[in-house]
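Okay, so here's just one chain, in structure tokens, the form predicted alone.
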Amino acid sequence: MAIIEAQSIHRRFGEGDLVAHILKGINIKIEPGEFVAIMGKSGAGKSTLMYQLSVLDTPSEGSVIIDDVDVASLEEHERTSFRLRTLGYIFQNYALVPDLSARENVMLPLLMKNLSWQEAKQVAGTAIDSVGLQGKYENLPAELSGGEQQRVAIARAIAGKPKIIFADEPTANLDSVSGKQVIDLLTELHRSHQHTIVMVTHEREYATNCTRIVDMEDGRIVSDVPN
């Protein structure tokens, strides 16, 4: 059984006559276990995509449903903790706190879901030693590469065991050498523990070890095709 299903999904940004029509009726299933690339241009409505399938946006029109939960029945409340009960994120801006150490932003979302402080901190330096980050608990991200930070933001979304990880770009704002860190680590992820993992990514390259890639164009689908 999928454990996302997105039928004839819209999103419409604006009023009137400066409606921007971003996604035009995307239907998509994924299955537990596939590592997803959603590929296009700068434009194709590829983030927009993930934004909907995440739970960090709501569709003009469609319907979503995660791991048997139709998400537009929530409350705001009911998605916050379901974001922070089934999902993880990485962004491509890393979108740590500045003035936390690593491990503390690790432990941010885990203290969320009420573990407690010693619980979190075992958790979380748990978590940064599986990305290759062993001693650097402490640093603040102005301390790390951009490698570095990003690491310890894959550290933050897998922490929690999330049934599915969401990764938009998560290779933009580095140079190649850590852009290819960071995909091998997601590969292994995947590789190992069978995680679930939808990436957003407009470089083929970061795409050959994925399961699937759906090529986006102009807000539709124009290509949904096993790896």
Second form
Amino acid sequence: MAIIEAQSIHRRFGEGDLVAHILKGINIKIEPGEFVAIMGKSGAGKSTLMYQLSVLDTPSEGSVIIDDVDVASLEEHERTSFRLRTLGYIFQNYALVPDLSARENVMLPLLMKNLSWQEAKQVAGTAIDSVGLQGKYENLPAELSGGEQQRVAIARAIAGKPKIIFADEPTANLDSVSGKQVIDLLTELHRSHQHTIVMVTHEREYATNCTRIVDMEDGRIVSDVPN
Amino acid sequence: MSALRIGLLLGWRQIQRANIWTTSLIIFVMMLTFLNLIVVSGVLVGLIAGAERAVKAESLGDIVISELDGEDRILETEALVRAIETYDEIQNYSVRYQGSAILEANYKERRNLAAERDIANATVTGIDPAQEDAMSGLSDNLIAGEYLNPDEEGYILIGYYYLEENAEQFGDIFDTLSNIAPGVPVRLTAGDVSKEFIVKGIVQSKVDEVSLNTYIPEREFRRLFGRLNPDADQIVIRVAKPEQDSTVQRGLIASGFADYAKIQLYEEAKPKFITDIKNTMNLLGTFIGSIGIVVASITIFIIIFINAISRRQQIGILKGIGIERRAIEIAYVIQAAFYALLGSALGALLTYGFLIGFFERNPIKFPFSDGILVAPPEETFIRFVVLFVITLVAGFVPAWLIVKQNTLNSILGRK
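Now that we've seen the form predicted alone, could you pull up the form predicted together with its partner chain?
To see the whole picture, the full complex is given below, headed by that same chain.
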């Protein structure tokens, strides 16, 4: 039973003669526990596809069913709630709140899930430990390196135990060493916890540990093979 | 509940991490807004309150007894005075006789009988000098000469407004006399009776009833005006403690004196125009203060808007990871609330800790009043609530405008 099932997804931007057709009828199924890399050149539509699959955007046509829920039919507040309960996100620019400490950043979705302050603090601490940032709980994002910030973002993504983790070019803003550390961390998460991970990347070397590689070109999937 | 917790966390941390000078400036603006709202109307009302306070202190006291409608005098004055003297609550009182007379000066130097006489239509008040001084502190208002001696006859106190040299500053609206000074003879004519008095002193007060008056001893007044009956025109009473006024009023009414005179508390007896002017000033102050509120709300709006728009991507990401819109909006409302609360608290501290006392010690000198700052706590609280609510709205609206934008567009920085 697929955890993500997208059928005939089209995504267009603009109107009339200026319409840009970015996704052209994508069909994809992702099974639980898969580590999928979506690859392609710039402009291939890989990020746009990820936004459809991760309920951050709504396709112009087609349907996306995640964990048996037709997400296209959800209201805005239901989509927010669905993302909180089901999905975890890692953005390329780390996306941490600059005013909050590393631990408070990780605590945010946990508090939103109604965990008590103490519970959230404990779970966040464990998540931060698991990404190798012991002792940096109180550091502000500005006091962390890019790689460390991205690891805090990963801790935030996994702390709530989501069913699927989406990573949008998580190494894009990192040097090669930090980038490799982040990929290793994601690989370890997948291996040890069997998380379902969907990662967009344009660097093939970072996809070597994925269980499946989806190649895109001009808004279409041109290759979808196990790795 | 979870949205509130996150809103509090985000809002408070933003305040904590914000630039201290920027935060101080915003709080300073809010404090000025609060002061504008409270102090401007407080000073305007205070001008009238100062005048009112002076009228109470120097003229009318706490209880005013006057003739009944349709009567010329207070009936049974002697009995009433005897009753007044039985009250321990009464600190002082003064029995006044009032009439109009022609006050004439420089008549001895007048050689040409065809020339215009130096006269003024004057209000004459007959008093027991000691009683009146104890009641209204009339001797404190002397600016020249001496106060009336209870044992002397033939002396008069003249109000400042009757002096010609003061006419210009009041637009020449009063009848005035020239060359008036202590020791100068003047003549009072009431009907067919005239009597010469020596000016003993000049009294000046911001209370018109004092400055536009002349005072002579009660027995001379009654002779001049032919008032053989001791019934007076006005009795004013000062009680020992302010809250005792209604006790005395009720007591006198219960003793049946309401059949002989109108027995009113100061609040009931004071001229209605004072209340009207006070209300007008209050309205004017509120209007001016409202402009301040509009300016402050626009300031808060701009501050929160700039703050939120510069964090648009962050807001998008927060929504992306499942944080409810409400939580993010609350974070900005919390900031607005913080600015309003702290600014108002500082404003209140300044108002009640310094300004009220300052104006009490250094009243604003106006021709008709020594202006003080009036800021009743209950009115201040209402104005604070108005300021607070408007600030919250001014904080909420820009946050709402930014937070409602499409999540992905916010994350990607797209329009």
